[in-house]
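The chain below stands alone and is given in structure tokens; this is the form predicted alone.
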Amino acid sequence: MSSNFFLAAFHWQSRAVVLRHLKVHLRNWYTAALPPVCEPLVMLLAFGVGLGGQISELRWHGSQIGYLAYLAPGILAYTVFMTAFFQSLFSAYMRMHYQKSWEGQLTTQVRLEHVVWGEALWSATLATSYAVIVCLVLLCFSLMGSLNLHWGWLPLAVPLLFLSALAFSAVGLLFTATLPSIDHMSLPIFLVILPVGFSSSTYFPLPDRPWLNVLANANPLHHLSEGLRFLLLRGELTWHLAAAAILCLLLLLVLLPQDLRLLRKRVFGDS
């Protein structure tokens, strides 16, 4: 089942599910485009400019850099994480439970594995497109002289951003499959969002503590943030990018088959 399941990602049915979500998304493009533009802009202004104005420089891997420069790659990584996770959690849950979109799709030639892959691929696609919008916001800061980034390396990061978003969507689908009701949606925030976010060096360098280093090294968002930081600030390819890719691949290989098994039980009542 496992090999067939992963091959289902390339079936036309999975692409059809993604296309369906895209068409629905484009109907409300004018409101859907506001969060990816406004959120990083607010974060960069509030933290990068506001808080950064109180912190002249911070020490990062032996260098003194401005807080805005430190924050920018972290915001890029965090956008991918949050968008993919919440899209595969809240939006997928609404489509499954309330809108009954899954039921309609499953009456056609689409099977449940295609629905699962369609949700994961759509979440990753949307998260990557939001990351591109964040890059445009960062470019505006760069044109104003507030940021100095190595933009030539950025296209190499896009495939990794997509892979990371796909892995984060697998985590979101796990909660979609297991949460008993929408009233329990606060649980993933405390179980995933806060621990992963605060142990990822997104907003600040992590202190050198043995237990915290263990958590950070197992956190794909930490490696994605640090890898993007080295790439955009120094123009260096580091082991963090490889670590992020490996951890995200492991998440996909382990979680997506479990997502399908749990969702099959939830949707069809299979044991």
Contents of the next structure:
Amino acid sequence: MSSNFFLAAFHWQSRAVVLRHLKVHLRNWYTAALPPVCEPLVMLLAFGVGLGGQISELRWHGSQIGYLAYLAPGILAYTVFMTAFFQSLFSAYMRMHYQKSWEGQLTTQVRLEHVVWGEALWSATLATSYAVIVCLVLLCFSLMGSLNLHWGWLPLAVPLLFLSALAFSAVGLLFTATLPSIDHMSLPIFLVILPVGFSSSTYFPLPDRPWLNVLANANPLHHLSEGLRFLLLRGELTWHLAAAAILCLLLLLVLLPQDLRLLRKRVFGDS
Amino acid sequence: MRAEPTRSDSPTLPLLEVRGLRKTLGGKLVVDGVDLTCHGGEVIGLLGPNGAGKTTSLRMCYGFLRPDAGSIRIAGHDLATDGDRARRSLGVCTQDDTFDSDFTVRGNLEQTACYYRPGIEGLPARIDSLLDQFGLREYAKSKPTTLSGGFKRRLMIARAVVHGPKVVFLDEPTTGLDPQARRAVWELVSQLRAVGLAVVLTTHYMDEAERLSDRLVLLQAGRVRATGTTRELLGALVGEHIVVVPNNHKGAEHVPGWLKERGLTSSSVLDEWHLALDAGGLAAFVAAFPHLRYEVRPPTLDDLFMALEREDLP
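Having seen the form predicted alone, please provide the structure of the form predicted in complex with the partner chain.
Expanding to the full complex; the earlier chain stays at the top.
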């Protein structure tokens, strides 16, 4: 099942599902573009400028850097994580359970593996495009002289952002497949978003504790944040980027087939 | 309707061919060796009490569920080994409204067409024609959620045929509709038959099954119990006449004893007994109860369901 399932990502049906989501998204582009612009802007202003003004500088891997500079790559990584996760969790759940648009698609030549890939690829595409918008916001801060980033390396990071988003969407789909009802939507927030977010060095450097190091090393968001930080602040390609890629690839290979199995049971009542 | 030439275009070969379908769900054998055939221009009604295996059989036929055993051929294409072509040749109207509420009525038809390959030639003209045929023209730019129940069903059926399938599955297409809307859907089903589609429908409405179906397939406990026209099924499984006796009338208290002597049973509907009798039985009943008030009528599919229910009782 697995090899066929992964090939389904390249089938025309998966693209048709992605294009369906794109059509709907583009129709509401003016409202859809607000979150990726406003959220980093608010975070950078509130935390970077506001909180950063209070703590001035912090120590990161042997050097003193401003909090705004520390925060910027972290926000980039966090945007990918949150967008992919929520799109594949909340939006996909709505389409599956309330809109029943999955069932409508499944009465055609589209099969469940295409719907699952369509949701994952769309979440990853949206998350990556939001990350690009965040980059534009960061560029504005750079142009104003508030940030000094190594922009030349950024295109290299885009494929990794896409892969990471794909992996995070696989986690989101796992909850889409297993949450008993929409009333349980707070569960993934407590089980995934908070622990992954707070052990990721997105907003603050992690204290040096053995147990926390173990957690952080298993956390792809931590490696993505740190990898982007080294890349954008120092222009260095570090092992964090490779670690993020490997962990995300593992997540994808392990979780997405499970998502399909669980969703088959949920959607068709068939194991 | 669009039609691609295949060997199944021959009028003698069925467009839907189902053999030995079996399915276990949750450890329970739900469908046990179901065979079905449906030719172009034919409507077959899949009937049975709740839990008989109708929906599971239908869901296997349109690819929602994988059968544990058996084969399904749609317009000559095996659903298991040639799934894409088989699915290209079938259309489905599910029991629930599964249109895409992010699109307008017209957008729904356009979007559904995007889920088929090869694509549909002259799609805008085809959609125009469907909007007219299904009476949806004035709602073309409306969101489907704003439509009445009857028009939502029309849209669902229009979606099911937008790609020009050869076999259409309609799962309880008129459930929850008012009589006028039901009749409109009946008209549409007749139109689908008239253009040569093979139509398989499930319904709980007996009048609907009788009016629309050329042939009925009666499922009971996951098996095909009987196949035939309405009259054939009723004659074989119910009887020639139904005697309706108000059970609170004077003299009616002797009816159960009379039935027991002959090894017959009756169905109880509110304060009436419904007795299924053949010509001889009716004559004997008339002779035995000369002063009793009762009504004699031909059997309906409701009587058939009640007869099956009695069989299921321990």
